[in-house]
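Only one chain is given next, in structure tokens, and it is the form predicted on its own.
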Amino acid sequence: MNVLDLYQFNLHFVFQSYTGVDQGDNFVGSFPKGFGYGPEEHDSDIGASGGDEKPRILLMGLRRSGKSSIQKVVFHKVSPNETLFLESTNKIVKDDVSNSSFVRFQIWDLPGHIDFFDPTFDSENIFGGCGALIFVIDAQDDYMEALVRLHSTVERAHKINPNIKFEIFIHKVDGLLDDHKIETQRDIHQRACDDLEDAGLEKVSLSFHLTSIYDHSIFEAFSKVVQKLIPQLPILENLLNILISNSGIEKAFLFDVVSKIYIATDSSPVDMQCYELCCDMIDVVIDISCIYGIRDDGAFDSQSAAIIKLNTNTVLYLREVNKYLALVCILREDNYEKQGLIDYNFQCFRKSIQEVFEVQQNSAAGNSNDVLMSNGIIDKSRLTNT
């Protein structure tokens, strides 16, 4: 059961979108074939344009750990039960995600047995062009065989490239007690920098999460792998603590709408529930889009609006910001009162967003004389000629 489902809650819906007439070969899942990961046709250029730069992710791990289950269930949509008919990677998988400007990356799932740092790989092209390598343990089966190989994997990697950074998923923690989670998580953390200690790397960074594909922990921790591959983050993290001091707005997600990673948040904690809630609206506002909407081309358009009233005099908001990705606020209903500022915010907010956007395809480009400052704003004082 959802988190969702624990509230009685009235739902206002306000959108122009998706029609759900002709499902037959038009969507998968709740999604239509067209909103998903990849460069549509007339994206073409701009998919090309990153082409070799996008920072690349790569899953590694022992066989059987769960790598191919997570890359099922994060960006395939595919149901947990329904990745125990997996079979084992006996090859390199790689997906491309490019949705937005600021989630384009590569994803590379990398078999268990095999070594690819053996002189018959190019180690160099693995390593070298990664910007994140996720090394995933099963927190139920013995872990000491994969702690000596993710020591083997960091030291042979750093030396390749020492900018990756390096995170740890202790996978498989729905099947174990809260204190067990605890207890493995820190055996794992001592006994992995200790190795990386006696070694002289001391100073390579290691990133621990707790997850399992049958909750929302498993986005949770993709979320933050993603947000360090992320360039504007501090950017986007300003903007939206400006929206939501001025908005009386208590927590606050942009989100990747196909994979439902948040790829900024405000500097408030983030609360696991409420992050559930988020996900879970973002399904509801999918699933009755593409049930009674009016078009087939995707989830969101420049309409496309919801909200949630929870019996706990709690509102979510969702706004569409672009194609891919939706803001997604939680505030009280007091607050609320004051819809038409909130979405008079919302507005500057979206077009700080696009002029973050310009400045990063024009740099791309090549051609851009903008000044992005911190706040997010486009300083027009600071531009030069060239």
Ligand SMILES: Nc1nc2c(ncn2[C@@H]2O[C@H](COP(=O)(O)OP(=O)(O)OP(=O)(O)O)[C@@H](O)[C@H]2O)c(=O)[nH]1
The other form holds:
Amino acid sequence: MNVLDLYQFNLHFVFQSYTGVDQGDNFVGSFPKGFGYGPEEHDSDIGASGGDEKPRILLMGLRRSGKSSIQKVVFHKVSPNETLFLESTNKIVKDDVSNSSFVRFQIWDLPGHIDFFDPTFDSENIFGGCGALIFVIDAQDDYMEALVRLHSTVERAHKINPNIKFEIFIHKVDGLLDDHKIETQRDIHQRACDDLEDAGLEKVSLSFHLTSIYDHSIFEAFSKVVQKLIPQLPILENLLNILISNSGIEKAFLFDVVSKIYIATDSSPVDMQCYELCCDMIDVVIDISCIYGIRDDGAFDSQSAAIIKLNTNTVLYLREVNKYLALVCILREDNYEKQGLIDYNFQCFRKSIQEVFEVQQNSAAGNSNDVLMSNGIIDKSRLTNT
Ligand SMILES: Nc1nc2c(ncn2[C@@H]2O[C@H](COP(=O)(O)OP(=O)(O)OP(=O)(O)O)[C@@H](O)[C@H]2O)c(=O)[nH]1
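Condition change, the form predicted on its own to the form predicted together with the ligand:
Expanding to the full complex; the earlier chain stays at the top.
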């Protein structure tokens, strides 16, 4: 069920600006031209060299476990039902996700049948430049074979690159009852860790996520994977903490608009319903922009903003941070009375984010990590509550 239905809210839009897109080629709900991850999808033979310095995320797992579906749903806006007809992947499929400075990486979808001992499988290159390895396990199937495969994959990958982060997606949990989900996660966790311990690899840490393409869990899990690859994460979290504590905001997410993965949030726990609500708000804003927008170079600009008042005395507040990032906040209606303060604090927040970008660029140009560390601390006095 759509979360928006649950809340039965009265919709009050305040579009301070919606500079939209050309309507000719796009129907409502689609992403406008030039507002996607781009068609840079390459097929590659096993062992072909990547030759790109962007962080790499590998999608691995047995055949039909759901790897390609995850990639298509999260990064190409394919609807979950359409994945029923996806063909099996026979080669490594590389997908370049470069839509913002914070979210720049490649996803490599590896076929389920890969043989590590095949001489054409260049594991040094494939695991060597990899930031995170997502191993997908089909929770609706017998997972014993998948666990054996997971173990050999982790063993091999860790030997080549000890810095890889291993993320286990216990996938297709939409078919399981709540109790069964928890029990499956516990069992897989236990067995996978026991296997590693037996092999003397107890120091290798695995993270587990319950996922499905039929709800927001896959976006949430991907958000967490991507966040681990963002060196500026502590700075971003700190900025969000300062923003919410000075503005009477309950929860704030910094969203990558296209994928709807959140690249940072404040340090209060993430409630799935809040996350879904914020995702739905982004969809609504894009749809409205597509219908009523007047510009053809993107759905947003720096002045774009939207406010939705729910009949639960809650306000959703969305502001564009830049072309790719949006701040989405949830706050009580009473606190929204100080809109000027929130707007002012947001401007400071946005400026600080830009500084983080600039420092990152300077750092890349000067090839100095020190620059990032020394200049990355944002001046707290810019977020004021006076
Ligand atoms: N119920 C359910 N089915 C899913 C989910 N994710 C993927 N599937 C289905 O699983 C089947 C296999 O998905 P693929 O994405 O082709 O699997 P794959 O791992 O890429 O397969 P190979 O390319 O053969 O390695 C498809 O019919 C999908 O619709 C999910 O979250 N829930």
